[in-house]
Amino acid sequence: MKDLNVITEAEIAVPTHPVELRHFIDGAWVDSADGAVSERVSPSHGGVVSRAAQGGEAEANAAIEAARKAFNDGRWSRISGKERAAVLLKVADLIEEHTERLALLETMESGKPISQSRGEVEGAADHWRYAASLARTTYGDSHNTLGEDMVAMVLKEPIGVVSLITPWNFPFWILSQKLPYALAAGCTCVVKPSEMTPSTTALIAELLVAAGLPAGVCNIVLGYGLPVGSTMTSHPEVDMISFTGSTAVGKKISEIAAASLKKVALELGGKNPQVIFPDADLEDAADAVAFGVHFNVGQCCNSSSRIIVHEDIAEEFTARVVELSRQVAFGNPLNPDTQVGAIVTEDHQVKIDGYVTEAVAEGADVKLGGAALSVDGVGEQFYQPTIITKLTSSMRIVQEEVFGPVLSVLTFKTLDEAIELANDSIYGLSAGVWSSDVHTCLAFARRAEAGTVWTNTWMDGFPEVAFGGMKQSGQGREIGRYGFEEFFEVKSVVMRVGKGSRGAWVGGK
């Protein structure tokens, strides 16, 4: 430990008094109905940083109802493009002017830190400014050459009321990569945030009033998942469920959805491989597969954690990386310079561990790391950068997802052997290959099974280019023209026109 890059000062001072939460239903903030509230200890610092109301079966009920009202009345729905747009834009630019306020409360919430946090903000942005784009492009088809009495057009309208629920490891990015996209469609929304990571979402309402976004379109409930995220993936006004989280909860909102045959896009676990060829540029792949499995502590459906080696660089590659991880800043989130934050729950860290000790026990060689990481001042809820090899690919530390800083090493002799190892996983949702070779990279890219392969790079996303996976990382797309259509239905609108007859069916000939 002593080896490692351990930042314990702070620049920023940590809040001296938690924020109060409420719910944000018809436009109104209201406490719960029983009084219940829930507190959210930071794993960085302790203490309290948020005291948000709890809800329950009465607040999603509310909120819901508020959202068919206005998408039924057309307040929202039934708005020229332009007006949507507008109020998209200023909801962008008031991000921008709150960003040390919400970077601040997310750091608190997450453990991750300020630097990232501020990022996330930022580029949340820009999702609200493309959202605002497509708002004003929304198009459809029209057929014309279905004979000279017909016509046919293909229109597109909002899908309705749409639940988002969102996670606790990027918060506020995710519900940008959800709330402005169905806004810009038309639909009216029901949002429920992790309860472990309230804060940003709660406050986004703030903004939204801000901007002029009428009431009930935008409706956001506090609480857990039972009873609250079940009541939105169960009742019969909700016409659409957008989920990030968990794989096991992803396939138990499809099984509940199932019944009234909900639309539902689900954005899931990873279990995602990088491939390394020798003639890859080293450096350049090694800062990569260290920024992978180490932003945002691993806990990240892209984190990359596992990589896949050539045999002959597979050891002095794997050393480049060590060093690398031991440069890595970890510590006080409340430092511009920290690079890696907290564990969000002691029960996760633990959880983390135990992946670790079970593959010690099966023969693994751990080459860094592999234990907690206590920082002076602030606390123990922090996990060392762990590097493991001498793994084989049945192992549950290379099957599953660890969600933490901790990488698996697998290695490879041909390119049909990597691609191999690449697709065993129940996973698909992004993957890696490094190589100078753009026929390499191409072969592999066609035959990954993961909704985005990166060449030459790792975990690069523009609100332009769609995201999401494949087998058990979930269906459907965010974000890009594609995440945008999933908050869509489509409508078939077929027409005779002039004055010809269609021809009787009774008594015709």
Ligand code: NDP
The other form holds:
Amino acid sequence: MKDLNVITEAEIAVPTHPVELRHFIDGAWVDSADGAVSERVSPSHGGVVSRAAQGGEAEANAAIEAARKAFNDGRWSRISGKERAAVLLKVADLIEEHTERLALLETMESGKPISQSRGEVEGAADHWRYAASLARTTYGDSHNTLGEDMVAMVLKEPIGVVSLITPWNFPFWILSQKLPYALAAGCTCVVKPSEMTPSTTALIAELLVAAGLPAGVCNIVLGYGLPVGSTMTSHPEVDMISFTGSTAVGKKISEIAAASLKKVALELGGKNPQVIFPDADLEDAADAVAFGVHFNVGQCCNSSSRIIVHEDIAEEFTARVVELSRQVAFGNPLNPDTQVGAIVTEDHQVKIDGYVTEAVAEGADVKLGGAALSVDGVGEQFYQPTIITKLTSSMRIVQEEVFGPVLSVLTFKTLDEAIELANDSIYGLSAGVWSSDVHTCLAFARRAEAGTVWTNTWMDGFPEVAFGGMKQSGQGREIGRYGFEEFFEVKSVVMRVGKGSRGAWVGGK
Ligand code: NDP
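For comparison with the form predicted on its own, please write out the form predicted in complex with the named molecule.
Whole complex next, starting from this chain.
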């Protein structure tokens, strides 16, 4: 392999030179026709990590045409599930073989801790394996009760060419929540990563080739949302768009796709609450709250950025979370002990700080943090773990996605009030409840407006379990059997069998 050398854990260090990335179209690595490139500077270490071809409409069109041709000629869409599964399983093995290299690039581009990147790369391999199992076990329906001379089948067919557009917060993980499932279904794909974190997506092309994926089946175009993502959304030869990112861009995509009635699957923002009852294991709950809000510096659609605590325990519980948050290892992403790394861009850091400053001006109380953080040797693009009280549900910091390590604390008296506060959001991605009473947990789970409800845990996910949002958190589901089903069209085949006539319609005989 050219760029993707296997490196060992001992060799993990700031790379000495940027990785060079090109588009992968119809089985070939190509530069942009106009020679444009973009560079990604590490948010923690400052140097240029990657130099990527910056695509335009020409590259997006070429990739879509290659995917269409590959879909139509059946080189992937009409082979057996067994053959598709064999390729996906090889990709999983190759991902594991290259974990260190992929994790290092992920960390250098996103600012996330190296131990977390390793976990995400390994978890991504598991998605490829699970998708391989689905490739072999999908089936439709048969109807044998329609009468002696009729039989019908409901077939599932790959939907066609799918555009996959991914964000910067979990580049390889989110890619692996989409690509293997689309491929397992027999679709062909065009992929666009965020221009801030293109490396691991670009490098998977080498693994796909090594695993034997036919040319044209997966095409990768690097570049910005405009014009690459927008071309992938509007092009007439695209049948479906699977997008993860902001609700604002999700709405735009939905609007554009509506013009040609393309199918759209959207995984968008969240303002995810955890509700804590007095009878919960408060130690465990406090730890889950610290994890829920600080993991990935809060740059997480699933960030638990709101907690709703019973008023009898609110003060004591908040103090526990403050104490635990002080102990979270914020710092240099390349230190294997670091739990929380850098903020993705300076602009984003300013945005996070803006929410905190505004809340304070409106009377909120900052119990911890509330400002940028400087980390020895790796600069100032960090943010302190921040916990804020004396809030009302209507404030912007409680309603909007801060996408930083900033926790809003609200209180409640009754289950009904807790549910009302939890559901007081335009979002409906995930929610959590902490109580030792299973009836309380179930009552909350049933009434919470959220695609996922965790009871006495937070952010446990499995390839088998569907993920996605209600309300403005999205449309459709990702991963699991439900996520896999998104990539199919359903076709009913109704067959007349036997020698009998259907009876003439004309003349009524
Ligand atoms: P965006 O929604 O802007 O970007 C996500 C992806 O969509 C990127 O690949 C982006 O490309 C692409 N894109 C942007 N505009 C278009 C378009 N018009 N048509 C098609 N594709 C497009 O998210 P950001 O990365 O800018 O983050 C902004 C905010 O979104 C965050 O602060 C957070 O609140 C939220 N967000 C939510 C995520 C989630 O997991 N639910 C993930 C990331 C962000 P490019 O950026 O390269 O131009």
